[in-house]
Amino acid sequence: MSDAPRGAPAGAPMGPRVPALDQLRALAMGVGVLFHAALAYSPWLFPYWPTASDANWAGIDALVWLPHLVRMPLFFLVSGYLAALLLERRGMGGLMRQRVRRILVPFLVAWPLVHLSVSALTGWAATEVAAPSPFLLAVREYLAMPDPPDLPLSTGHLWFLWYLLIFTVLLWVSRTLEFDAALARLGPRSLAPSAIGLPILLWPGFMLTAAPHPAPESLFPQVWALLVYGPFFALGVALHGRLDALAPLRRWLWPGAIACLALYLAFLRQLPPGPVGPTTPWAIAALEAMVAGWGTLVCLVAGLRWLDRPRPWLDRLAGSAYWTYLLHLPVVFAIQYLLLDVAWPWPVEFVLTVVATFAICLATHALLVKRTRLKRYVG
């Protein structure tokens, strides 16, 4: 690590920060506009996804899965990691105002612009839109209502930010409850231990849901989404100043990485043509359980590994990545609501959304917030 004095253990966090979980959560963000992106043509999400598309190629479900299921339980962990660096250097009221800035402030003021964004886009969709998915024809039907029922309110893809505030609470209630030593023991000196048991901490979470697992987008907390991504959130909290207990577990990296991937194809020879749900058979569940929980591992052991120096991409697309997070959704469903009409192969309508939406949110960041007040917010 870049911030590690010679003969420290590699990913010991030395300094301030460690920089390679900057670079993790930024490529972290990035697969998060691809998948995104590749959900239009997703055969399995072709009756609920508003861009959904006529061209869609089954192999999608099988390429996008795999890094969803790491994707979220890594930016909680990292999330959790910095909530205890926080808390060690500016004490608890000190995390509670940065949380009120960076994280509350943010989703209080970008909630009702990325809801009204979208159901403005949506509904001008549904209306213009000449080869419109499923979804725009059953919003069609909504809108012809003469009296349509309130759709309950949805937190949308900021569920994230949702989250991120209850287990901020969650930490301050262990903290004023004094569980700090319990805490501190869920991240041992070895990590064997903690690293094997982390699927069966996850397991009935991802049984009390569909598969594959759904945002959890209401404004009610799900239980399933707490059983599942709580467990990261508070083992970043645990490897906070210990991140050398992960040494041990370089040597299980290829090995580690390859049992991944064979369970994640034993889970999509599980799953039936379409999504699975309310509820998720044991045996499915377990499967995405160990995917999620050691692939997750697997993505923090190789970035602690290999992002151990400044990459000026990276660190240029860790600078905007909030900024990215917030809008980036918005702007593929226009992209991608305007492809809907223009029958050119998917690949290409794939690239074209994908480049379009990075070149949005990076331009838009550099002139509204690099060198703005809103940097603080969401810099």
The other form holds:
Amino acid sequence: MSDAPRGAPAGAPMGPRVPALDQLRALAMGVGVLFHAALAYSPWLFPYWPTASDANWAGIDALVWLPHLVRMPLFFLVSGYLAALLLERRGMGGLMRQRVRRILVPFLVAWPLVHLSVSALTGWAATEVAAPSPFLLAVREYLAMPDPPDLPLSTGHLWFLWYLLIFTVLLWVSRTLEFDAALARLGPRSLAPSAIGLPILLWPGFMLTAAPHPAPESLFPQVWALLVYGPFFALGVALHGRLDALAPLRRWLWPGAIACLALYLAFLRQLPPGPVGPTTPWAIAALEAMVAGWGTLVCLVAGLRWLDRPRPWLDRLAGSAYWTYLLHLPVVFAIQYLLLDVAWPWPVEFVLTVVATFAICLATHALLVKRTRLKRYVG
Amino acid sequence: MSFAPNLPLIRLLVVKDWQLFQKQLAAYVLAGIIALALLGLAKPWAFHLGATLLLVVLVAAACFAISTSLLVERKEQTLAFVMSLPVTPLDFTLAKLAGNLLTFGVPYLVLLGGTAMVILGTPIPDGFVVFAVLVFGHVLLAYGLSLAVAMRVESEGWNTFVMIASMVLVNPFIMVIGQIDAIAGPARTDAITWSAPALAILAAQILLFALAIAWTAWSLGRRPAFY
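After the form predicted alone, can we look at the form predicted in complex with the partner chain?
In what comes next, the whole complex appears, and the chain from above leads the way.
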């Protein structure tokens, strides 16, 4: 989500922007749309997800939570890398101005719009859908109350922007109080051991929340989310200009991927039938930490290896990733609320939702963003 | 003697104070994020710890802003250097007041907004906002008095006394407003009620703060020379 130029000038004292990271981010965004569309067919989330359908499949839960454990950490890692890139190119003032324009302003504008659209869609679905989900039934009861209690403020799916702002502020704090210099003196010279030890940092965070972990949608910074996503942002900052430090991990790519898969299967076996919470036993949290930490590194190393040249379709996806991120959830909800009263097989509904969501997001991006002033903010 | 302030120079002096304040501000921001994260745990112990940390940050911001820009500078005889610049007492007074109000005002307003967010965004009764604003009003008044004394009185002992005494009085102040039914009663409900006693106390706090600052600016700014 940076508007930094694509390449640094020759001789400039900074590393250029890495196309692999943009493409990785675009893929992670694509996985995000699949993830949110698939949750409607998740038996685990059936009681809580607004668009939960009766036509669910147990295999969905096994399939969706693995990429979910990796994709948000990957977003934060790439964001940390880009923040460090901007810091080097434009200084702290330039980074802050860019973050205001590219994150704070879109957040403040999109937040009420997303909130209003999701509330209106959910209100409509709660009254009009003939086969409502358990969540919609609860909304129906809430709406029927003579004096319904106020709901807590929530950032919705825009929580990622909120945490990016927090981590940017913490980056400024760290630079101002010279924490980063102290850490650099104390820490290991090579990044690879730090990267391998990453799960140890993530472990307490996973213990403090439910498994699989929810979205930290509250306006209050959640301790578990700071502990889980903060290390990835910091690793991204540390990796700026030093991506070659990950080279020793290349030969561990396949063994690492297989190990992550095995650890994920062990995680699924450890879970009782359904999610656990509000906190997670240490053994399950340790497995989550290993899958998230090492799985993200596997994706990063794989991306750096195979996404090293421009691909038009991925570049197009990367160009519209921010807009798709902002828009996709209300679109997914709108389509799936309509599908609640349709008795189609779930794979058909799922594919239809995904294709329609991407089509709407890409079309509106081309129409409203690509050649307009909005591009400066969310392009 | 000219009574027209030298605005570019005042701006430079304020920027100097602001830059020297960066590390303190970073520490306050870090403490503020920790406090908000504690409040977000939604546990009684975490709420009390987070709220106490917010209050400590507020008082620390007030005391350190004055201490760094006035008391420490006085000890290091920075004024002697400033006197060698083309600065009038009016410029210096206005720069010190503006710099202090900025370095205190930014964390103060951020913490006030954060506290309002905590109250309105959690199950805490919304009516508690009035109580919290009065506590913030007390800290503002204590800060204004401490700043006025720090600018007028050179004795470090008196300055420390006024700073500590005015800030410590926040405890009895909380107890007193907790005894006033028109304030304590609505604080337990979801309605935000600005009763007459609450409005009177807030008006008195703001008026006294403004008087302290205005009197300091007027009395120091009209001096023909620094000594």
